[in-house]
Structure formats: C-alpha cells, structure tokens
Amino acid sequence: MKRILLIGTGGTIASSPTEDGLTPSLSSTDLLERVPEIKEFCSPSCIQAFNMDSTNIRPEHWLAIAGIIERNYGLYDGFVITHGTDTMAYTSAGLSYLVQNSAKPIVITGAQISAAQGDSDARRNLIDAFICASDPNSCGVLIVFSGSVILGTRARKNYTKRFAAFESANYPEVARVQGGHMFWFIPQTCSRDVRFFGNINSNVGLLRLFPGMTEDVLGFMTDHYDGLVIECFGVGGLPEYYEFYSHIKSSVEKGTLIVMTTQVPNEGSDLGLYKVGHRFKQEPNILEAHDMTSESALAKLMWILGQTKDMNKAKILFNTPVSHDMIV
C-alpha cells in the first residue's frame, strides 16, 4: 500500500466551537482517527506543522510546509495537507512554486464545516484526498475539494459556505473523485526531477483598482513593496485622470517588479486591447498575468524575487509556465 503523510495545519476542518467562535484545535491524529477506512487502501502517518486559522497563514508557513515535504520526500509516496479554505488557493499556488516537478502527489484539502460537527464535509474531503494521493497517476500540487481535483496554480475559492467552494480558473478540473475512484480528464505527468526552493520574498503586494483611486495609493504600494500585482478593470489598463503610467514606469526603472492583471474572475487580461492599457503593453518591463489567477501571480512573484533581483531573469521566470499556471 502507498505510504501517505498527513500534514495538519489547522483551518475549519480542525476547528471546534468556542465562546469566541470556531478555533483550530483538532490535531492531524484526531482527523485521521475519524476516517479509519483510509487504512484499508493506504498506509497513513501524520505530523502537525501548526494549528491555526488560515487567515493567519503567511508565506513563511508555505516554506515550513515545503520543508516538511522535502525532509520526508524519500519516506512517503504522497502527501495530504489539511488547510483552512480562506487562503488555501494562496498556499496551493505557493507550494506549486516551492516544490516543482514532484512525481509524488501533494494534495491539499479542508472543509467548509468542522470535522467536529455531524454534518461536516470533512469526512468526504479527507477520504477523497487520500484516494487522490494514493492514485498512481497523481503528481504535483493539487487541491481536492467536494470531488473536484484542481491544479494548485488554478484553484480559486468562489463560495464562502457551499461544499463545492473551489473552482478551477481558466483551466479544466484535471480529475474527479467519485464513488471511491479517480476519473482523470487531463492525465498528469512529471518527466523531470523534483526541485525544492527554500527562498521566498514575501515583500510583494496586491492592489485592486477602484474608481477614483489616486496616485497616493499606488505610490505607497510601489514605495513599500519589491513587487506588485495590480488587479485592473476588465481586460486591463489604468485610468488616465492621474499620472499612473509615468509613476509605474519610474517604479519599474527603479527595480520594482510589476504585474498587471484583471480583477474579473474568468478569461484573463489583454492589456493591448484598449488605449488605457495599450501603452503599458508596450513597456517591456511591465509584466502581464494573462489567464493566471491573482493568487498564483502573487505567489509566483514572491518565489521569483526569492531567486533573483535581475529584471531580465525575473521576466523570463514569470513568463515560463509552472504547473500550467498560464497558457502562453
């Protein structure tokens, strides 16, 4: 049987009611004991990385999880990570860049209702995650949630309460878990050696454009961050009523890595389509996220800036797809 390591990090799935609201308290051992049938098809072990609400998870926690996987990579055939749903898409993206070309599956799951409650989706999601992690066709970073199997770079939480909380953005679900079986739509392959990265630069910001936003807001972000993802309206571009263009151009010349994307959930950006975005498109040092999720664009910038400060190398890394994070 496949040896699978369960890595607990907290989240709703591990929470219990308190006077102040749900708080993570169940350990990875507690969760594993609630689904004894997992032992019928794999050999599970568990470790507790930390136990916290995913709202509190930061990029350094991605590094901690990646470190656990690296130290145990030769001992197990796959990994399951239980995680809170609120920042799960950020963590799945972050791990996709920190652990690349993994022939072994790294499956992230959670729940919308605590495992301590009777009507929870935790049981199904845990079993499905272990089924996916035990499948010989699984590899790389995946989110398994409510039967959906989604690439870690393509996941997005679109619902706050329904069980099917996650959807795959601008890319199909790669598989479904149904009736205890895996049904693959896009077979996953890994033909290269796994690569682990231990450096990340978390000094990267995400700015959502809003009507009437002033240069002061943009100036603060570019002054305080080494990289910045700007979520524009529509297919992309910035207003002409302030000197956004000259400010961004000067920021890029000073070494700030800027990525422009769209705040629209589906179909991606196209900076050159309208006048408000066309001149940004002509600037070779302004990057465009195209059909990437904002979560992946942010995590990728953090990973890139942890590897290099050279603008040309950074551009190459950003425009090189990792785990199908963009369609070139």
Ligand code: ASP
Given for the second form:
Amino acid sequence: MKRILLIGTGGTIASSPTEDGLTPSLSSTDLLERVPEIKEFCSPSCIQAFNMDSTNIRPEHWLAIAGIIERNYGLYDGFVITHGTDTMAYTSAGLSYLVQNSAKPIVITGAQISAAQGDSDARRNLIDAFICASDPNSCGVLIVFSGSVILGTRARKNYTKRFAAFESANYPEVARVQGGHMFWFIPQTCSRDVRFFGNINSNVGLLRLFPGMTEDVLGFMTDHYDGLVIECFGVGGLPEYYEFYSHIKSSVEKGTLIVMTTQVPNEGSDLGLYKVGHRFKQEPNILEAHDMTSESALAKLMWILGQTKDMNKAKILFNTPVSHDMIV
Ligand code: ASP
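Can I get the form predicted in complex with ligand ASP as well, since the one above is the form predicted alone?
Complete assembly follows, chain above in first position.
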C-alpha cells in the first residue's frame, strides 16, 4: 500500500466556531480520524506544519511545507496537504516552483465548510485527495477540490462559498476523482529527478490597475519591490495620461523585474495588440505573463529572485515553463 503523509496547515477544513468566528483548531490527526476508510487503499501518517487561517500564510510557510516534503521524501510515496482555500492557489503555485519534477504526488486540498460541521465538503475532499495521492499516475503538485484535479500552477479560487470553488485557468483540469476513482484527461509525465529549492525572495508585489490610478501608487510599488506583477486591463497596457511608461522603463533599468499581465480571469495577455501596451512589448527587459495565472507569475518571480539577481538569467527562467505554468 502507498504510504501517504498528511501535512496539516489549517484553513476552514480544520476550523471550529469561536466567539470571534471560525479559526483552525483541528489537528491533522483529528482530520485523519474522520476518514478511516482511506486505510483500505493506503497507509496514512500525519504531521502538523502549523494551524493557521491561510490569510496569514506567507512565502516563508511555503518554504516550511517544502522543507517537510524534502525531509520526508524518501519515507513516503505521496503527500496530502490540508490548507485554507483563500490562498491555496498561491501556495500551490509556490510549491510548484519550490519542488520541481516530483514523481511523487503532492496533493493540496481543503474545504468550504469545516470538517467539524455536518454538511461539510471536508470528508469528500480529503478522501479524494488520498485517492489522488495513491494513484500510480499522479505526480507533481496538484489541487484536488470537489472532484477537480488541477495543476498547482493553474489553480484559481473562483467562488467564495460553493463547493466547486476552484477552476483551472487557461488549462484543462488534468483529471477528476469520481465515485472513488481517478479519471485522467491529461496523463502526467514526471520522469525526471525531483529538485528542491530552499530560497525565495518574497519582496515581490502584485499591483492591480484601476481607473484613475496615479503615478505615486506605481512609484511606491516599483521602489519597494525587487519584482512586480502588474495586472493590466484587458490584454494589457498602461494608461498614457501619466509618465507610467518612462517610470516602468527606468525601474527596469535599475533592476526591478516587471511582469505585465491581465486582470481578466481567462485567455491571458497580448501586450502588443493595442498602442497602450505595444511599447512595453518592444522592451526586451519587460516580461509578459501570457496565459499564466497571477498567482503563478507572483510565485515564479519570488522563486526566480531567490535564485539569481542576474536580469538575463531571470528572464530566461521566467520564460521557461515549469509544471505547465505557461504554454509556449
Ligand atoms: N479563511 C479560510 C482560509 O483560507 C477559508 C477556507 O479555508 O476556506 O484559511
């Protein structure tokens, strides 16, 4: 039987009601006790990384989770991580860069309703996550939620309340878990050696453009961060009514890594299409996210800037797909 390590990190799935609202309190042991039937097809163990609302999770927690996986990699055949849904897509992206080419599945799940409540989706999601982590065809970082199996680099939380909270953005779901079985739509190929990364530069920002945004907002972001993802309108570009363009150009010349993307949920950016974006497209040092999610673009910049300060190397790394984060 496959040995699967459950890593508890908190979230709604582990929460209980308090006077001040829901807060994580159930341990990974408590969660395992709620799904005794998984022992029919795998041999589970558990560990508690921390117990937090995922609102409080930062890149250093991604490193802590990756560290647990690295230390236990030889001992287990797969990993299940229980996590809050609010920042799950950032963590799944972060782990996709910190743990690359893993032939062993790293499956992240959570719930919209606490496991402590009767009408919860926690049991189904947990059982599905263990089914996925035990499947011989699974590998790499995946989110399993409400039956959907989504690449860690492609997940986005789309609904705050309904059970099917996540979508796979600009890429198909790779599989579904249904009736206790895995149905693969896109077979996974993970034949290379696993690689763990222990460094990240979390000094990276994400700025969503809004009508009337002033130069000082952009200035604050470019002055404070080593890398910046700018979510533009539509296929991309920046307004022409301030000196946004020359500001971005001089920031890039000073060494800030800037990625332009779109705030539209689906179909990605195409910076060269309109005049408002065209000149950014001409700038070799300005990067474009194309069909990547903003979560992945942000996490990828953090990972890259943790590896190198060399702009040319950083550009090459950004444009090199990792776990199908971008279609070339
Ligand atoms: N606030 C919770 C969290 O992200 C929401 C959830 O888990 O669904 O930790």
